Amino acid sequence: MLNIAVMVSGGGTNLQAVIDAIEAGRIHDARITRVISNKKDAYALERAGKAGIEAVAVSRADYGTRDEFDKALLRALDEAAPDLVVLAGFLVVLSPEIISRYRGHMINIHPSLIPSFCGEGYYGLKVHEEALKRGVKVTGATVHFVDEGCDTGPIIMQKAVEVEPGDTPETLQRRVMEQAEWKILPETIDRIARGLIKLES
């Protein structure tokens, strides 16, 4: 069984999309054991606890210091024993200690086919406003390992969706969410489960 935690800042579509992909068996072999957010009003804890899943936040406000902040995020974490950690629109930069710890064991969703779109500053809306600007016809999502770097990390999976006439940034991040992000954020973590994609030991 892989065990895997979750960490959200937001409203949690991502999280939905694996709790759903677990509930109707397209992830094999694997439950969520723990979602953590920064926010303690992110919704994504409570779509948790409809599923009956632990839910935690770890608030940079309860801490007096960054380094303080960072070990009680490490202690969420290992407290859950993951075998996989998930980013799923976690918008913490994480600290070099933690990413030691899950080197190999901890994947990202990047709403671009990176290496576009990508890096610090881009994240949510701010992604798709970017890939309007510059005109792509094409965009999609992302699924990479996490290293030191903000989404410099080895690619997974990526999955392409076109920009449309008329996109706005917020048809458009609609429109990766529904065609790339669901689909290969759940498909990756069943490849994981199953063996079909090695985590480092």
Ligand code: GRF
The other form holds:
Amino acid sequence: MLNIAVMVSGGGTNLQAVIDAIEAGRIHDARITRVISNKKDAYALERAGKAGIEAVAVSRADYGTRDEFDKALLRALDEAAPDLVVLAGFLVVLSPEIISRYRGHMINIHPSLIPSFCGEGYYGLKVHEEALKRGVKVTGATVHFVDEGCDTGPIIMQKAVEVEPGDTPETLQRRVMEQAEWKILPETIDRIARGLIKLES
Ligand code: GRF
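Since the one above is the form predicted alone, can you give the form predicted in complex with the named molecule too?
Let's see the whole complex now, leading with the same chain.
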């Protein structure tokens, strides 16, 4: 059984895609044991609650220093004892200690075809605004292992999505979520759970 901790910051549609895939049997032999949010009001926490998954909020505002916050995030992860950590719309830069502790066992979903439109400041709608500004005809999503950089870890899976005439950042984001993110994140987790994608030992 693959024990998964999912880290979130917002609406949690990627978390929901994983929850639904486990329930539908499209992800085998895996369970989400904890959802961790850095935002107390993240709707992702509601989604976790509805699915009967333990959900905790670790808010920067509750800690005097950034180091204390980072240590609280690490504790929240370690308590869940996950085999796999999934960053699903998680917008906090993780400490080197967390990255090091979970290297090879932490994946992230990014809403572009890395190495395009990624790195510092490229998250949410901004990614799609830049893709439209550049005039690309194809964009998509990427699942990658997390390393010390920003969206720089080894790429695991990607899926391309057509940019359509008249697209706005919002319509493009929705299509990338529906046609790419919500498919390749569960597919990657299933392949990890079945041992087809190896985690570092
Ligand atoms: C979205 O921009 C998505 O593309 C990216 O993170 C943001 C929020 O996702 N992965 P979610 O709905 O919270 O999963």
